[in-house]
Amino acid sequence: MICFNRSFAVAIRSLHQQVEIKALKVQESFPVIDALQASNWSRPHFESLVNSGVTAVHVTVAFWHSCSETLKQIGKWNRWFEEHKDLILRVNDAADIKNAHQTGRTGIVLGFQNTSPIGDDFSLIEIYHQLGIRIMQLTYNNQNHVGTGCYEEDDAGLTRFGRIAVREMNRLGIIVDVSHTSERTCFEAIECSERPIAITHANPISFRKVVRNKSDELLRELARTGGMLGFSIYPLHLANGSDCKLEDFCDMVLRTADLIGVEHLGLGTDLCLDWGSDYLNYMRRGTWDDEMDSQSQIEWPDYPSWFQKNEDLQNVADGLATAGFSDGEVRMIMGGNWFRFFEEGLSRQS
């Protein structure tokens, strides 16, 4: 666990202002991993990842997609891996992340933000694994065959089918993600899973009280069982939204480290670039409702000034150092913890 007296150490630093506090350069750190981005991908985005020193990033292949729609999305990524092989490569396991770093590329971890692509057929999980999917979020806001989403008023938890799906993900080496999942479903997924699970992109609810963020009790249980939390920089998850200050964000990370230990913390920025409002509305309501629901946003919110592109990850690293984290701890949060988690979580059980 992180030292409880870190705030005292930060105060001592402030007394010595002649000592400039600087983090490690992101481009020199290994690894730098972002556990969730959902941009409208193109070569300029891949170039930005490489130029920013991002070793690996988890990307969203499916939200509400059917099986056939998901296969088309995977096919698109297969073409991109070939067309942009000088910049990106597919991540099947942690060795591929090492390969990406050694060859100056960014590893792409393919994932779902919903289990809609499997419908009610758990056998599809193995097929998607064979096609390269390595992370599956159980629900995207709403109830589905697997469990309850965070926007539902009635929290029924993990379903019987959901327990089967979680065990199958465990067997294959697919990371179980509960970022958009209800509180009870999160707890029951942790209990059901034989492997540590992840919240790839969310924040403590104490930082901003929205249903997408997570309670201290849940975060403690996540850490107790070896899980990971990726801090989100999506404005709706931040205190003061788009006006959130870097110092406040890093103070949240500091307090969460005191709560559950720095070894369970990483980034899941939820960076979504170059989409129009129509796609945002699709994400919010899916295909099941022709009317805007109460959670929909007409326009994308502005990201805070200190993080609007991958190049701004250096601002985050500098902010963490200024907040009082050591160089080693900054490395852990910027990607080292995720690398360790992927080493264990992406391996297939014998």
Second form
Protein chains: 2
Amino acid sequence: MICFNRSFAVAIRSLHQQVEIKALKVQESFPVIDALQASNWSRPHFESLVNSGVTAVHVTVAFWHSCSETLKQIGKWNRWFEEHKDLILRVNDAADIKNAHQTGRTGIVLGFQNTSPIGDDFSLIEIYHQLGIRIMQLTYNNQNHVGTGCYEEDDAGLTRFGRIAVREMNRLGIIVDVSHTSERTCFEAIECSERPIAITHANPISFRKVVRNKSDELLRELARTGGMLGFSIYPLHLANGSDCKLEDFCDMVLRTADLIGVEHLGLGTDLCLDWGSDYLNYMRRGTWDDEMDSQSQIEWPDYPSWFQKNEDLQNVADGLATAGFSDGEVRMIMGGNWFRFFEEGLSRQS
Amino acid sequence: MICFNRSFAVAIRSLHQQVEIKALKVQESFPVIDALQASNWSRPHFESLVNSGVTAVHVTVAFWHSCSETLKQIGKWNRWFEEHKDLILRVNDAADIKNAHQTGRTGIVLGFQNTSPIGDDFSLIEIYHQLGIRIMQLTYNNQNHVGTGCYEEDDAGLTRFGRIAVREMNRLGIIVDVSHTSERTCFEAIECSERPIAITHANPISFRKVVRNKSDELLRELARTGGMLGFSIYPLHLANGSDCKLEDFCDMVLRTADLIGVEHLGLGTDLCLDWGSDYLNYMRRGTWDDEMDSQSQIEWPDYPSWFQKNEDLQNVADGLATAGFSDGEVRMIMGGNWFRFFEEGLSRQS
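Could the form predicted together with another copy of the chain be shown next, to go alongside the form predicted alone?
Up next: the whole complex, starting with the chain shown before.
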């Protein structure tokens, strides 16, 4: 068992007062990073992250939010960073993740799941970077100014505006995310981007055939260019949905490691807690008419029994070890790979 | 003659290759700061600032601008900082002013002349701080959510929202500016603020009786609490307007030094170049009906012959020396005092 739980770390640490334990250093150099959670945040969630030993988490600031709505959301996070600074801190770059690790807190990487906050205004990309946004998903399901979403029937690829937007994200050190983006737009984003990009939360389409999951061909191109895939535990992305077994999930991770290399793999659990179905409807339908996206179900699915909360990340680590990953590989998947990726991806191009 | 002109500095510097000159160190430790300019900026203005040896200038990002209009303006400055980085750099704190001085560039302090960009949204104060805004004038002539402007007939003082806004500026390290603010609101801002505040661009009312100039009583209270006054060279704030003589301006500075102490004095020239009268109308009337502010004249006045451009700051320095200020005092007024004030005022409260 590879244990990263904070209370365990604390226990080890107090033991450390008496004797020097070699394992401790490994423990302390072991970041746990979840590349996507979108809960209805409040202090208990932050406590759960810290108690579960989560070093950093990428959270969703905006889906369909306009510029002014997005500023309100960022303002909310500013207040939370102040009010809950015993638990969380803003991640501007990898040094902040290290700081979180050293101080036993959770670093929060602010991101968008859509480019609605930008609309067609190029200058807003830098504005949001100044406000601490570090990850931008190009599209959320549907077509926008930047590119095509995974639910569209026709896929026109990255737009002309999308190309300059991607380059601007490259310049600033904003990570390009294509989790909810169409196949062709994903490929063109990889081709256009001067820096490796991320699929923060999705699975291989071979695991479950849904438009949100990704083809082997795309995953290979992602990895070839230095990109990262974060495995989702959102039921609709899993074989057998809510009934998906931990063993099947971990076998899928193992097969993906064979396909693209373990160094390109991490978690992006897509854990969304404590929202009502109204928010799910908003996520699926945005500001449109109800009839426009009839594919969406309007109730939240249940997460699998082995992953209902942050504390269950331990189950995932154990499952990966059982599936045959070495200790070092489990640590890479649980956070080490994302840390390396963020260290490079959040730096500003000179 | 106290010379701070950049070309002179360069000449001295090349001489310095051969012999060690003691005067050089004084020269190089002498910042020149203008606490308000609001030109229609373009590269020639930045060249003029650098050629004139201006170390830092506070520029106006917004007058009546809404939030989205303000973001566009900040976006424009972001682009200029990138395109003209050989000439200018963004001032986040005093270290950036030092950097400007050391690299022969001009540091730009971004500020608002009004709180229109905030409206009644408290969280936007921190948002703008994140975007690099470092000075906020509470009101521009008229009543707003924060307080009363100098052109209003009734002066209700700082509002309840204004009180928490001032404290938030204090917390973040945004300098409170009350140049265009009514007398009572100025007094209440000084009283409310936990940190010294600034009148970046105005003159004593004894020099010219206009609502934009300030009473002796207010100036004394400003200085007593560590605040700063930047002398304006905008004609409407000067005795005899455009015909004001340099000697009369410098005598006024001398009298003000006697009144509140030379350590509280600086420049805030209010130099506004290359705007058409349409922009002046916008400044005076904002988004209102034309009839609402009949006091405004609709053509730009001529600046005095001795101050038409940044290069003429040398005339002001010479005039101050002629008026009887010591070399050290001239350097304080030309920028040393503002540097000290910015060093303290732009730091974030712990």
